[in-house]
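The chain below stands alone and is given in structure tokens; this is the form predicted alone.
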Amino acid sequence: MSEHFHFQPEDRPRLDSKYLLRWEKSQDAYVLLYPEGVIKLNTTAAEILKRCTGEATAANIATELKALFVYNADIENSIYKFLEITHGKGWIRS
């Protein structure tokens, strides 16, 4: 990783307890539910958040998703950026 991020490879991101990730058939997508509303997620965001359970390290998440999204050579940096953004929004904790 060429940039400095709050999340380090050994960190174990987890979804904040006020959020609920679930599949919504009516939206044909994963959504993030919270007391004030709902956020429809794209495939990549959903795959990252599904792994934010507090069990997998950020490095493990990146490794799994590299295998899943083989067409994106720079996905590791993108994952760490996403973790930073979602942490800033309060969706996840470290």
The other form holds:
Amino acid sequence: MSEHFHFQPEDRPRLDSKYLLRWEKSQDAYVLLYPEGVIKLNTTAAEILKRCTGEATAANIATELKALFVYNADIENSIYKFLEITHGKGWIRS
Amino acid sequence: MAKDGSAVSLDGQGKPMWLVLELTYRCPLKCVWCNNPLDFDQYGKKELSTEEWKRVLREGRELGALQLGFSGGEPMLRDDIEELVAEAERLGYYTNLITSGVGLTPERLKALKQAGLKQIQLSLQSANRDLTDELVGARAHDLKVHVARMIKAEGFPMVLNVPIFRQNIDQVDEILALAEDIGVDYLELANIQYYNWALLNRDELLPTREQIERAEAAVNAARQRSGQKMTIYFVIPDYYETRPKACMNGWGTIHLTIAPDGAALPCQEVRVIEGLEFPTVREHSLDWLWNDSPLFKKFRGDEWMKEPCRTCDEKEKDFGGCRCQAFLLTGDATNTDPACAKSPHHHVIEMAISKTRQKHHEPRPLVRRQIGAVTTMFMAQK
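Same protein, different condition: the form predicted alone was shown, now please give the form predicted in complex with the partner chain.
Next comes the full complex, and the chain you just saw is listed first.
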């Protein structure tokens, strides 16, 4: 797992099929469910992962997130970093 | 159970996030490390009905349960499992089937896929036919490997669950190769825990420290090799740790097990502790059982702790270990788990380990899980 995958703007990230992203009322948050685990997501993480469907490009996702979180000037870098990290964890595929 | 590499990054906030349904204790196998009660045959007539299990599912979701395990015994012996999976999916659980593979025909596998089942945990005991068949007391090895391939062909994520003990621990390389060949997503090499049948057979099953070190080295090499393709968990026996496992992540914090007769349990082994009462979903709501029953309140938090746990700066980390193990090995469930080196009873663990080092070990027969293998009349008195 030492090799980091760097997402390019034209890549289309998609959630790995082992993972299920869902709104969970009892946690008042989006959760990521997978064999043997549950991860509670913060709003930004959830908004990114919701868009990892294999259709939107990383650039599309960045544009939409910038519109959602206008107060965060550096969000584009954070998004690519997040994609890289979650790819490393096996949550998403390129 | 603490797992190397696992990530439960969600605090339950008082909710039973993990719900395990032990649909039945019936099983075609006779595994010598089975964690079902010694008097498992007393539960057949008391099994919950389909409608009763559905009510448990509904009430569980209302309490905030997310992960759901269908377990046993062998859950495929229930002919309503497809119906229960469909109901669980409708309610929004992440559904896991925990099976020996026996009874998982291609037709039923397809039906489970259609019902929405998310994931399958299949047990396998070795990479060798004769050894597996001997250990489970049935011709099961070839069937299990066949079922594993069927599960992958059907597109399910799969955990291959390999219980580890002295008899198979030196085969870790072969098991890793077989798992890679099958294409499993998660390989769990879990040293067994010593309760019930496993405790009866402990002197024959507990590996040596050297065996564990060799196995760990093989696992680390495989992790380098397989990269992201296969996640490998390796759980060492708590006997060889100097601190106890954070059992169930604390009593009554995130885990809720429902036994075949509907008893709501903080863990699957808890009936070994004498003097507790085990009310069922037949008489009570799940809400009451989880939040208010004396059983779940018994060891919640740290009020019950004695020394050395009470003033230990690690009590938030391991919650004093396992209550069942404390009871089984010291006679008092409020004692520190003797797996902890700080426990005044730690010598019972050291004695078990020293037996693994005896040069002239006289092998003793293993007790298979089957009706009549041991006398359980004394248990009915409780």
